[in-house]
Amino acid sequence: MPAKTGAEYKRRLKEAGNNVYIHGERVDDPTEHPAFKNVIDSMAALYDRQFDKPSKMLYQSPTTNEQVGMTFKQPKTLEDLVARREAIQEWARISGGMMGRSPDYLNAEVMAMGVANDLFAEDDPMFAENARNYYEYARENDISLTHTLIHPQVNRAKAQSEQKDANVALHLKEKQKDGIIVDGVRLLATQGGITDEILVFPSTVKPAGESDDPYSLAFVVPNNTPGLKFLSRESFDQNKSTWDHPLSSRFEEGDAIVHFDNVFVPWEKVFVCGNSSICNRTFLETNAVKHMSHQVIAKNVVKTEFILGTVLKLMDSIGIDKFQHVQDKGTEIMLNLETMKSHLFRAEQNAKLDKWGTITPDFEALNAARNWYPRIYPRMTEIIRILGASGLMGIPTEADFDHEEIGPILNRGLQAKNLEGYERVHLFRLAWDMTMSAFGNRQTHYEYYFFGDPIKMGMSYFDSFEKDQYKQYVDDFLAETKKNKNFAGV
């Protein structure tokens, strides 16, 4: 089937019956359970968009000319690389950016991955074709995907086969005929517990070398593969209303760990098998890293409007948006989105055909947006925090306005500059959702740790940035100096 409705995207969860386990129990409908339902409803509200705006949100296939997902079109040509990114940022508008694994972003990698395959056909050509046909696959039945990248944090000082328990992470078992026996266990799968399949590739932060072969695996199977089991955290949807936790109710993703527990992959759903080489070089020759980062700054710039616009209504609410400081602040959120949306036009207007006929974001701007923006996240929910003050502490909820005794109480004691208390506490509770809750201080922790340790991403970065042109420009100023150290001093 083609592009799908949010109905068949509901239909299909709760027809799988994945393994999800949360909170000490075994789910049995997910669509229906306390931790999973209402982010199930917006991940449903995000396809049925695609058919609200089907101009925007659809394209024709080029093997069917069916409607499917624009945000898995191979874009070749500017028109193309744009249209593609206002279909990012109309499904991060639904969420305000607040979800950060949403469809598009696995979506850009499958495609990337799909068309640049003949990496993987180093070691096969079934890999290639295998990358391809699964590209194909995706798109045609609009399979939501959550994916695995990390190893099990057991001793980081030491390689995986290093370890203690050296068959702890997901490893390769055992070749067989018509497919391989993986087991192990894999962190951390956002949405795993909501999705149709999950992609396993190897960390794009950490090159892995030969002793890692057995551990450096790349394939897709579906979420209710037997054998497979999520391992969800603890909710931060605390069953309340979309009024007292207006982001946490709605939009929490979740995250599980993985285990495989001799799980067959059959060959047609494997990109790479014991093969560090190939794993480590994926990511950047396949060109996935790019649009990946692509629709994640796509993403953000809406988040940081999202963040900007609840700091602008939080100072004009309480009168402070004349203070010195609190526009100084202020100021500081603006040009951070600015920052962003620049980097975001450099990245699409430098783009560039690659040689399997992509047009390909310009990376030197998506990487260095990609590096700051964990850097700047963190201040600016800080930003959101002290301009709240203590109308971040005292905000009662819902069933306090509803009482007939306190409720008129609370709504003229929490009055505004120009609103009542029920929509100041309202806009306030937005604000404490995004930065204070469970749920806001995953957001921090989350963008901190999008793309891997900051401190990691920023010595690659260092190691990679283009240094020699800078200091010849300093050793060219300094000989010229040294030509002229008689001029007018002497």
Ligand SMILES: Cc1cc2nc3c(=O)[nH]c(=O)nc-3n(C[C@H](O)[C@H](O)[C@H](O)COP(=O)(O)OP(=O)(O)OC[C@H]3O[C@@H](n4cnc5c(N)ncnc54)[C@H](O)[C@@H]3O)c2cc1C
Contents of the next structure:
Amino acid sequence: MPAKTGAEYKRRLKEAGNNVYIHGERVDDPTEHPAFKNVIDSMAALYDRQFDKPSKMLYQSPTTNEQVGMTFKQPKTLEDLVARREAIQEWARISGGMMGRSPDYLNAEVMAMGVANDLFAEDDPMFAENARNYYEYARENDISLTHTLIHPQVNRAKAQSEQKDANVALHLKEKQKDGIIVDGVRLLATQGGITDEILVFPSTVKPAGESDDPYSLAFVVPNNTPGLKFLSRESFDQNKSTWDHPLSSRFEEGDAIVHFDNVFVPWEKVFVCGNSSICNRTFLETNAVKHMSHQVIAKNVVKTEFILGTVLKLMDSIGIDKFQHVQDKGTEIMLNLETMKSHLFRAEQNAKLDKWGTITPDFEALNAARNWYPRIYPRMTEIIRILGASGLMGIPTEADFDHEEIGPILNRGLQAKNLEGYERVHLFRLAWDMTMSAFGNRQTHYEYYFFGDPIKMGMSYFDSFEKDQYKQYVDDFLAETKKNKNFAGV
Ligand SMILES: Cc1cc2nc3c(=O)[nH]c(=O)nc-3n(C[C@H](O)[C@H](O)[C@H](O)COP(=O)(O)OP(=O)(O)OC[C@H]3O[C@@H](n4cnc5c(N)ncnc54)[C@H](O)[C@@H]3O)c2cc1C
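Alongside the form predicted alone that was just displayed, please also present the structure of the form predicted in complex with this ligand.
The next block holds the full complex; its first chain is the one shown before.
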């Protein structure tokens, strides 16, 4: 089965019978459940887009010659890399970048680890073979994935092995002839309830010591594996109309705690087994972080375009666009957009072939962009809040506008410079849902913590930044001034 349609995506979810819980009950069929059905429809629309625009979204599989998803492609030339990015942005435009976990994100990880897998072979060549095979399987079957990287927030001052109950976090319980038994809890699988399989990988920013080897695992299992449960947080999709909740009624991806109750993982689905050293190096040494960052920055360019468009329309609508501080705030977002686009351009133009024959974007540009976006995203939502002011609370629903008596009052009373009240409130509801609804607030939280704790990311950025050349520059400058004690500026 090559690239799949939306109908096929939904059929698989229906048949899988994944163990998903929400609001205190087990979900029978996520495709019909009010917490999941709308976002499942949006995911289905992404998969259908593959067939609406096949030349952009699909390519010929190197092994089966079937048409498979472009975002699985191992880029071997700059043209391939750009084509991948265009497919990523095609998908991102459907949600204005509000679906952070459209399938391309983890397709990038699976591709990178499937190709650059030598690291996994350090323990056993079988693990590298497994990564290679999984890439092919995921690509040829268009598998949708969630992932989980983080141990539960019990006591962050201690290693997992030192916790008061050292068996809470997911750990290796037993090695058997055919596979391993794992048990415990992991956080936080976005789209946990609405995907085919789950990747369990180490954190990208929390290195583990040897005492945490039993917690240092990487594997993949289908979401309906016996013993696996997805414990979803409350849904932010309130099943209101798309007019009332333009974003949360369509793109609420959901986040789930994942419980593994003595889950059996066959050896062929294991990539790392009880080795903290390999886990700590996984994302960097497979280049996965580079390809995943490329996807994220491409998506964030689209998201920033969507935010900018919303802000500009909001300013126009209430006639504040000529005020100095308002323009300055619009400029902040424009500068963010242009800077993100420049990072992306530099990352692609400086891409190099790695030793596995993959054209790999320049990580210096991507690393700067991925460290910067969590710092600017909360400010962009603050700008919307500041400029929208009371308009973000004066947002009656569509039903109010439809009401015979109060509808006309609202339509007149909430009119804008060039818009009827109905049109203005529609726009302001979008701005509210982007930033202030439960959905909008989650977006801000999501962007802040997306790649891991931004403070820790900033620390490792500082540590790994090549600083000597800049210090040397100043040393040379100072040396010059020592030689010319009487330098008079001529
Ligand atoms: C909306 C959302 C969706 C997510 N989706 C996923 C997903 O799909 N898959 C997945 O695996 N993860 C997901 N995550 C989890 C995300 O990766 C983590 O939130 C992120 O890595 C931070 O880890 P933490 O939440 O455990 O924070 P913690 O590590 O518990 O940090 C909490 C606070 O304590 C501080 N702190 C902790 N330890 C230290 C220390 N040693 N020194 C100094 N300060 C410290 C941090 O700076 C932070 O302010 C998601 C998170 C959010 C918010």
